[in-house]
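This document starts with one chain, in the form predicted on its own, laid out as structure tokens.
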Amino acid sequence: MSGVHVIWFKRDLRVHDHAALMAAAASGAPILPLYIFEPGYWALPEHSRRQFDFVKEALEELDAALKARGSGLVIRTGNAIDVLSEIHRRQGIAAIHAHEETGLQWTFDRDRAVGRWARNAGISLREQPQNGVQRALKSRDGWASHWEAFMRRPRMVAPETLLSAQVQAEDFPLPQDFGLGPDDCPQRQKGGRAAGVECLRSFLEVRGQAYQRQMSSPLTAADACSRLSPHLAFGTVSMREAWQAAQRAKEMHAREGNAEFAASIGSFISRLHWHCHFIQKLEDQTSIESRNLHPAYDGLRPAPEEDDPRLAAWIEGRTGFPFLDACMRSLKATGWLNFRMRAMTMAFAAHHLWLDWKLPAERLAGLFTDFEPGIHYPHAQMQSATTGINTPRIYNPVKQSRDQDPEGAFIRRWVPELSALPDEWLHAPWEAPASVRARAGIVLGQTYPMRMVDHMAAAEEARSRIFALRRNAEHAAEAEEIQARHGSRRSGIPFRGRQAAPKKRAPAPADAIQLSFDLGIIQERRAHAS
């Protein structure tokens, strides 16, 4: 058989709102849908084991759905090019269709190798966007209503049937395979497009009510959060049809009266924008992931030794810090965290330990299931006060465990060696008479550890080093390009702050899911309600 078109999957799976997939299938000719485990992306440090089994399971339901279409998943395993041309040498491929993928340097390479090999052999490769970021953006202006544009356009429902190519899949590689070790994420968030569109739903309309009063605790965030990030990262739902739902949920609790929860889904909707405004940094420079975007802070941090006890203690929850501690150990057990969470994990790194970004930054990628590099390194630089155009921000753990967890329920869980200290004493158990540490069996160094620096101390020698690198004339001239190149439109994308409420105007079982995103949220309440 020759000339069939090979729909390469990569962080896109599944089958609707696929333009690829829309594509291949219009042409008409017999189609190969393909993912390639590739070993060069699974040894890179920031891929983790449990993003490769999110990723299998994704892959199991993405081939389910294909399969029910004609035309089943075809799994290789090795280096792209070598693939593609393994297949080309025994199908002929007229055509390669896939998303525009925004992701690390290896995978922007490895696109550049592909397409450079396609060219060569007469292979037409068409690429399509996937979440409205932009390749080669010439100006940040307009960005914003193109996005939206981009949001508002038809959901595209996956075809009926599909001619298959009738190409043999091999089995699933195992995660040992490429040194990915056990199973270390029990709490993990299921792959799948089931598991994402339930993920939405059920924050449509239900956990989503208090969103906006509940987004920074991580005691409650876990629930009122959508948790929908990890399936916005693998593509098991599309960015389109998390922004379209969330519209229509939006606009009926608006109709129910229930300002609270259509002003939460309206925080959640800005919340899309700014994913992809981040998204669209590391698209317009690549080198975000590994060196500082304004370069007067080159130097300005030493970089750790991969083995250096510091970054031990910080990634492994041992920093002596309650708080601190139970977020570290709370995400290595569930592979998510909610964002003020992250931003003040990152930022104690960067400023309390006074460690380059790189390394912290590429530590914590691992951690998350839901790692998408377009937000991390962006993110990364942020919160360690490198980008030059954001404001410094220096979270201070005690107070945020204070604010945050006020009766320690959050670091008794994840910190229990703490647990019998009083409230009082539990977010800073260094400040605590030595004879109420002593009735809780705690013993600072031995069955906890002590605090790594004098946070306030620490805070305020960061603060006095990045400011006084501010005060310079040269540096304001270089943030002036930089916050062109890359900073908002404000006029353009809602400000992640809380909104004022707008003016008013049961899951589906998973065969179906697959066949459709309407999630029937407005059906079902006139359901129940009847």
The other form holds:
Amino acid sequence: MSGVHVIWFKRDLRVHDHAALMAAAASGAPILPLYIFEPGYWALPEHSRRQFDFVKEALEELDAALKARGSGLVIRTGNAIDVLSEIHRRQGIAAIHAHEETGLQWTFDRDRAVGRWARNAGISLREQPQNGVQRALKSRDGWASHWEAFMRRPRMVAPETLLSAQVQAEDFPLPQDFGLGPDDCPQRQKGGRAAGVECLRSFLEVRGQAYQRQMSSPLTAADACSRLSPHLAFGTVSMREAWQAAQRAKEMHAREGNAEFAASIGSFISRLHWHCHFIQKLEDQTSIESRNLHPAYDGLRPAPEEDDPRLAAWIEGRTGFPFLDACMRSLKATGWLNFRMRAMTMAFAAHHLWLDWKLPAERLAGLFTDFEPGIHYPHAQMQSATTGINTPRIYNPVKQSRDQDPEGAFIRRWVPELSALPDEWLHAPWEAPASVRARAGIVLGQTYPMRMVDHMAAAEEARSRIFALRRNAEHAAEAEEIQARHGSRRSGIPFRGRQAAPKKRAPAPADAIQLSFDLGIIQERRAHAS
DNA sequence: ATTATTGTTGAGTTG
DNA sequence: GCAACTCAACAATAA
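Let's see the other form, the form predicted together with the DNA, since the form predicted on its own is already up.
Below, the chain from earlier opens the complete complex, with every other chain and molecule after it.
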């Protein structure tokens, strides 16, 4: 059938290692690379200006990379079916190539609607798996080896030329068009392929040396972690590229006798695996976004209330727990927080504040530049202990503070109103003698909030309620089914020390920049769009 | 990849 | 010289 082949970009904003692009190019037909700004998508509570800005930067670079190959990105704004219908009317679409997006219910429904529409219109819709996540998975058995095989497959280098469908590009919409007002995120990570590759390179070559030791404290994590998360979330770097580059870096560090670095990268590689393991959960069960995975927890916490002042205090960083507040304020300003502190903030909302996880998860999502539905909701539920299959983890915000920020440097940076307090009182200012507080110019409830709960009592209360539920006989039966559906099969299975077979390096295109050691990543030359 | 509690061990101190 | 004791560090365990 004649007509153009649309490459519908969603959360895969790159040209390299892009299965849909390769499939479209292989057709030999004119190519129409398309990104649709969908108002309904940006109106979702999880989505925010910082993600929009990141995507926009990624799209500008994607456009340049596509233009360099002869077929620039076409931007459209509107409902996906409307946009595709219009293109079909004018150009005639032979096929639509996209990736299988594991997203919120909204994108799942949208993709199904587009699928129906395409079928009716006689258009072939070809969706490619991404991240080694499997669609319509029957059983979790053998998942890990399937995933690893996916990661080992050779990366695809984008063709140097693409036949253009010659469709006029539209301007980028403004964030205001979607009700996305200003967002105070001065330290947001920059979007785009170049930034993503640079994250990967600097992490694997330099920053990741003490990753294992430094990932837990927000003081060190910002530098010692890969910071690849927004790039993986929006696909500016593929999971496979990251995995293969990490394997190479690990081998290299081991060869050089840098055991700490090699172990750190090993730990990073295992996190890439868990990353996808969690996305698979949402892929298998979209209701994880909206309902307790284990129904025994329904009704355990009060129904969510949008205007609950505790929710606002929590998300705005004025709980009265300095370390927690520092984490929230840092997150707001940077769009990123290390994994452990994400867990702590979520656990505090769910356990100490006894809030249903849904609204806290939504608010948190909007603050994450790297919001990834398949990571976010399964973890929100895990930290809230509503999965039934994970041991409840109730973090003590004061203990974490003392452990992760003993000198209070992180607190002083983000909660400057407390900076005059001596280290020993910084973690729990309500315990400080009145004279010490007075000397530091602190009046609890005025210059800084009084802690909003007695965290020890609240934790104990949450613990006893949750464990009372778990003792019920029906709990275990249901939990077993959940474990069968979603649980990892990996525990007890020893790691195989098998190393990646040496890969034949694909010929680098003329515009590739060679990294200082071979990570096997193809990087676009800094694109000066023409 | 939590926390608080309880138990164990061993070094160091005391009488 | 040694029993008795304290304390820190670490492991196991229940919730």
